[in-house]
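Coming up is one lone chain in structure tokens, specifically the form predicted on its own.
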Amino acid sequence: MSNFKYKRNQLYCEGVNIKQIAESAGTPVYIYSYQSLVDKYKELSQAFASLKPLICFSVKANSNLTICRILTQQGAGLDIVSGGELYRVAKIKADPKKIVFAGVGKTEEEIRQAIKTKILLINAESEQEVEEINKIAGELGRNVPVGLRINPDISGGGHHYIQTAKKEDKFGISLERAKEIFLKREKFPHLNICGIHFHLGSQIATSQPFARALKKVISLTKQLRKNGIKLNYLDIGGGFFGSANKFAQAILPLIKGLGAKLILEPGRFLTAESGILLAKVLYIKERKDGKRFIIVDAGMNDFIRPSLYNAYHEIIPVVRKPQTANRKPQTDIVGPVCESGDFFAKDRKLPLVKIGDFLAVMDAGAYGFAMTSNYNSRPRPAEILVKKDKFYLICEREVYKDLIRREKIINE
């Protein structure tokens, strides 16, 4: 994370001292680096430059309006999975012809709004959904471009909650069923079924699962060509992490001969390293056996990934002290939420800290704020963007009145 680094033992984001943000904005707070976002987008676009792909940022990873706008200003499209996300991206005046819409349970209203917005592609996940899109398109007098999300029955590895392409998962259509839909496309006169989509999951460290999925797609496209069917779009989803160049080198040779526009849907790749969650140490408990609990003011409602996925995130002090090398074992970093699952780290060797110190949970820019909740009636944190030597509030911290704003008390 080159844009989060120590200067004179103080943690900085670009040109701003993190401690200054903590003292100004309070904690817990999410902090994002503008330059990291731009750098990651350029890294990916340059790696795949030979095919000029459409890179659609996965909005579910971080749906903040400013974050989405920064990426669209760089040329990104957007991958959405709900009507709410479509509403959000409309607020930043995103180009509809750079929006793709996936999701296994789209409602009639969501489909209707997507058609009215004239987005690039709706990726359907069942034949019933294809029928529903066709019906609504007919009512609106539109011809709608549709892709079929296939389920290639391939494991991407990692936690089973973030795998999405095994046959037992709820997502997508089998290749056999997809072929049948393509072959009877005349049954859907209001649709242009012109794309194939797959998404293998998240945090996939190797290109091999993508290569296996692509080989199945290539076999399907060859069968379709024999029946006079040509694809306009190939959407291979997101989920990869690591070197964009190595990923591109493995994937490009397989794709180049297909003649379809390549669509990528990165989320975590673009935003994870661009953000941190900042928390303040409230209390420190130590047992006789040496086990420590560092209790911070952020909880699982602010960042659920460690609890939900057992995800590992490095945690570092904002002020690095001379005794940083003196690390004690068996340290848990936990929050104030009344659940044993409310933790950010277990049994870590961490530096000595004291009450009032600030800790940074690294790589928290994806699926961090987007998955926050008000559990335990805790207001959601603020979000800050850093650009060079300035920082900006891009989402206000909730206050107590926000917790009950939509509730009604019935007196009978």
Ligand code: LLP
Second form
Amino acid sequence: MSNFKYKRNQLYCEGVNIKQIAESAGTPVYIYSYQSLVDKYKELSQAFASLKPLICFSVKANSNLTICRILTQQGAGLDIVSGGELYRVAKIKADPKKIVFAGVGKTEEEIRQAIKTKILLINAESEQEVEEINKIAGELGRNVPVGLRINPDISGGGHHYIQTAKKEDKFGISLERAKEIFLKREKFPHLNICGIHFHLGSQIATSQPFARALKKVISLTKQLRKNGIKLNYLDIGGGFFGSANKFAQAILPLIKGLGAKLILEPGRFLTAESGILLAKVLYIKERKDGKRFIIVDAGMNDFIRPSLYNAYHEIIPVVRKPQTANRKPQTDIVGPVCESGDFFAKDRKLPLVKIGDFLAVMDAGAYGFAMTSNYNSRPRPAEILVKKDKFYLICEREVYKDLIRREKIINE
Ligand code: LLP
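Okay, that's the form predicted on its own, but what's the structure of the form predicted in complex with the named molecule?
The next block holds the full complex; its first chain is the one shown before.
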């Protein structure tokens, strides 16, 4: 059940009228529903309840401290990809024993930081990285739990930019190489190589790619078991997007009896539908042939998914006007950035709006704010959390000063 709904033709998030937020916080602004986050977490954990997996929210999808905190309060762990994310999640006092760390290019400093924090698992993506972790673990006098991220050579997911598990992709280690590393694990005395990880891509709506990857992994684990190697963790990454129940029904039978703790790394699943981006209509240009451009005050720097992946996001008016509901001219919704790629919708039939109206870009809670930039020297938007009939500023809008804070004028 969505927590963004019309009541008497006004869009609400939980018990708060969105227009009220727009008027008090300004636009562009991201708005998140507390209840949606909690509901999505529960939906997933209930679907997988029989295995009690560790659900590690993929921080890259939405790294706002409050959002991460809401999920960890529900019991979530965290999937991180950088020292910066580790720094963030330390600020919310996340339990290190529920943190997993993936990433194809971890620096020595990041590895050191992760080891010192005593996180649950570092998922290594190459043999050299395994060697590097072993070296640093030795220096720090630690024994470090490590998973191998395998590349199962499987396609899945939406845009090719977000597929990650074909052998052409930079991610992970082939199954054969992974097996070799497991077999020579004595060469890495400071590691406990005890997990297998994969991540197939993003926006995967069916369970088939997971089933195919799991079959490959299960065959590997059987071979390992014959060699006396037992896995503690099976981390099947994120990327799934759809019915948690269907996903769980397809996956659970394959995993039961494996004896390893299941780890999931959902990003989009937990946060996408929990957030919207709100923008204000600045201008409306109508071409003689009837085509319309609605220019809004949010740009590709505020939300890049349509520009970058040609992603479809529903766009709806904050105030619905039933009397004009049948008139829907062909429309592009575009931003103020100096690029033709700066659009939120192309050639869509959208209702009539006027200058000053607010529009909501739906399903913007994952990879929305997280991928903002200052392109065109545009300050980043604010973020608001709604809980029942109250709303809270969880990230201030940037101001011009923020744009130049770290710059120096050199007069040589
Ligand atoms: N685990 C790993 C190792 C990942 O690389 C990712 C996402 C996830 C989990 C979470 O995937 P999710 O459940 O959110 O699909 N910027 C793109 C998505 C890139 C995803 C990168 N890795 C987008 O806006 O669609």
